[in-house]
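The form predicted on its own is given below as one chain in structure tokens.
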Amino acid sequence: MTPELISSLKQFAPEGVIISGLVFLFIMDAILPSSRESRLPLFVVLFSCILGALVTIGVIPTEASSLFSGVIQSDGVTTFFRLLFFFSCAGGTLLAYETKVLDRDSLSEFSLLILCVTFGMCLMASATNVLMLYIGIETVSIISFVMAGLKRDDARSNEASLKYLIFGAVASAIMIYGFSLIYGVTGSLNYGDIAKALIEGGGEPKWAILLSMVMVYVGLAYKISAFPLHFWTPDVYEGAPTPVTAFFSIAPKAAGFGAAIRFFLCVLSTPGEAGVWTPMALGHGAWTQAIAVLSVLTMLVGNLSAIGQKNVKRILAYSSVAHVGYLLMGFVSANAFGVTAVLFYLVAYCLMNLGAFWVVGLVADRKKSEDLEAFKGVGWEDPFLGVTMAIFLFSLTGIPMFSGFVGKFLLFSNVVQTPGFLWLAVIGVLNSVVSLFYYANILKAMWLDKPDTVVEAPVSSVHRIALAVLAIPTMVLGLYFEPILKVTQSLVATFR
């Protein structure tokens, strides 16, 4: 092997843990029958997180390096991503250890799948190179159809994994055509040759450029469930069982950011000084005008849907389509504080809101529904999870002293910093206060409203651990932030 690749299975490692685990799972089914009606796949799963969690932390990079000939790269924000999707690959298996919604013969699937799902994210996350990019998305996205129908005689997970599937399918493929666009005009499918090529060629011709662009958008916004590519969402969220949605909200959205903020800034900006990059104008403006307008579509669709909805696991679907509208505010001023503000507020987004879809869980195990009127006093019948889902609401949204504010606050300050986009934090911060409206409707419920029946079914010391190890982290970042935001500061300093 060569010492070129030598380094880059070395700076690969952290993926190498994950591929380690599936060949084992692969083997202890074959040999071991019986594990697949046990818990035993989903501690591989864990341990394969929390190695390569560890494995990670151990090789960060110092500055940026290209990997197997310059198709993916590793930087600080490859560790960023990576860290962020095994901690959600591990909540996601955490919740599903107790779960009443998946038979214990779909727990070994259930490990494999989401093992398979965030070997594809880091693999987003960190290409340089538009067919390992899309290699990367259909590795989770195809995975992901088959993760949202797992409860195989239940007709809604059925039909949201039919949804997924066609959705997926449609944008996938306009964003290969987007691709192949790309490459007729350019001659390239690396990032950096691409950039260098609309530079050289002035952009010409617009159509194509304009319309490649738009395809990848497609492809990109079906990820994050941004507009108009989120019709999916709420179906596929109320559909899957639980630990699916908890871990489908967080992680597939992360990676699909971590791919737009590589694509975008790598491959239609060029960078300058003091991290910060120039956009390159598309049509009549740059296309972070673009990005805004999209921002304020996408905040109003999951704002506005969401204040109807009867179903609580639908209506945190729409506030994942309106925390995307948030999330976008941060590419519109292309510079390494936007980034920041970005990969803040997920680390914010991933403790509430895996809380609140574990606390959602563990309501429907008990109450065998996860309308609204199933969570009708549950705070005075366990205050626990009454208390933690206060919290968790609360960050979502944007109340102070809780992780959620100060990510909006980054976010918003970067905008209004950005010159001509004042406009954009004015309205963020008023889709923030439509937001608690159906938020509180769901505290209302817990708090205010009496039962129809009372159920006693104990929340294990599991579960109460895991949302204490959630809400306190949720707490504590809305007081004392400065040492992640100084991290992932750190990290953003290395992206290139």
Given for the second form:
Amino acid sequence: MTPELISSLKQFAPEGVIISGLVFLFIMDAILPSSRESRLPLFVVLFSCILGALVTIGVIPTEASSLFSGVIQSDGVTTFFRLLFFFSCAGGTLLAYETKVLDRDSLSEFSLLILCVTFGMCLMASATNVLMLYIGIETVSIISFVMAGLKRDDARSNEASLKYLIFGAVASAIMIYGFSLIYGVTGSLNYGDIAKALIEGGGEPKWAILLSMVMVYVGLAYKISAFPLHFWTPDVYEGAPTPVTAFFSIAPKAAGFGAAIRFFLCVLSTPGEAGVWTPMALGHGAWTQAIAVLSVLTMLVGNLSAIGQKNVKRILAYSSVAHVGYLLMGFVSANAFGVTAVLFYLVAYCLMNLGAFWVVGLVADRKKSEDLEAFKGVGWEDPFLGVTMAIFLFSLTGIPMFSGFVGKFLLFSNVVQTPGFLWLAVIGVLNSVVSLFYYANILKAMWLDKPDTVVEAPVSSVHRIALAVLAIPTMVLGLYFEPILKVTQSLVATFR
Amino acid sequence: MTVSFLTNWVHYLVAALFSVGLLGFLIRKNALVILMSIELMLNAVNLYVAKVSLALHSGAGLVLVVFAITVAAAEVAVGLAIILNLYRAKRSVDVDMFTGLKG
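Can you return the structure of this protein in the form predicted together with its partner chain rather than the form predicted on its own?
Everything in the complex follows now, all chains and molecules, and the chain you saw is the first one.
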């Protein structure tokens, strides 16, 4: 073992913990079939995530370092995404075990698959090589297809997995064609060498570079469900089991943003002084202008389609598309502040979206339906559910005093500080106003409408604790956000 | 140092194969044929990467090809399982049969 490999493995330890958990689950499933009936797989996943998070904190890098001959980069941004993934993996698994959506047999499969996806997401968010990025994305995608269809007897779940599979496979095929064109033009697969070749060679031929970047955007846009590759989102989110949807709506999206941050800033930009990049010109302008337009289209499509939907999971799916639009705004400045804003918003988004889907899962457990009709009077049946859902939805809207507002404020101020993009901030604010309409619709159903039938089903204390753990930071981060912001800033400072 | 564009016939062959796959995905309704079209797209890319790799005398591209083949195999395995499950329910693999999710 060379010293380089040993130091690489040390920085790769959090992923190692996840792989160990995965292997342990495999073996346990094989030699102890009765564990399928118990909660043992849940504890293995929770233990792996907690241990993984502790190891991540233990190996926080003080500066960026390339691992495994440059296929992976370990820096503060890697650390951030690892923690976010471990948190959402633990949250998703807990939700799956505590609701009655999945049967016992599917649950042990769910635990295996979600750990596997978590590993793939860690690769995605730290890859600095297009081959590594491709493998990371495919690890996440292929297993996501299975997870969407985890309810084998449910026609909607099957259909969701078919749609996810077909569009996902095509998007990744287009993306790898883009990678191969990049390889053909620059002769390298490493981000650093690609960027160097693009600068030195002037990026000739220009049309090939532009075409390849559009193709790579197709693949990334599919993963984060940005315009024009957002159309699968509502169908898959509606059809997939609710815990799976809750997980899909936060973690793979965050992983896509991790990959996008690295790709946009390491390949398509030239680094200036610390924390500032100069975006490279593609076609008639810098790529930041294209991202600004796509950001506007994404949030418009998400917000306008959400109005008039009858299924709450569908509303939240379109709302997640809109949030991707807001998040894309962080890229237009191509500086460290923009990256910090994206990361902070991801934290807030992770908390509030997981919480909103958690409440949807609980309501669906009671009423056997996720339609707006089923939410009628839930606030009066169980005020705790009603209040926490109100917190999550207000935060998603971006009303002051909630964490969503601080996240949006950072994103918008990032845009305003970038010359020539004031219009983007204006459209973003207007979009937030539009989003209030459909969020308020859910709240109206929960609090103002009378229920058709009153279902007496007490919510267990595990759910109450979990919802409190998600709701309290959502409120606290709206007022006392400085510590998290400082930590995020110091993590981004090591990114280059 | 790189494969010059527009002068090499491989580019046209690859673009043609990829387009055939993409067209097949867009117009065919049979889920199995769609999977085959996706396979065609991936293999067109593999051909291109192998050619570039040979021209550059670099092994990185060949590694990409090997991984792409593996990933494609995994994708098809999962895809066939999903399609088989759908076939059991509706006795058809026509994608137009599966339109239960609408907004």
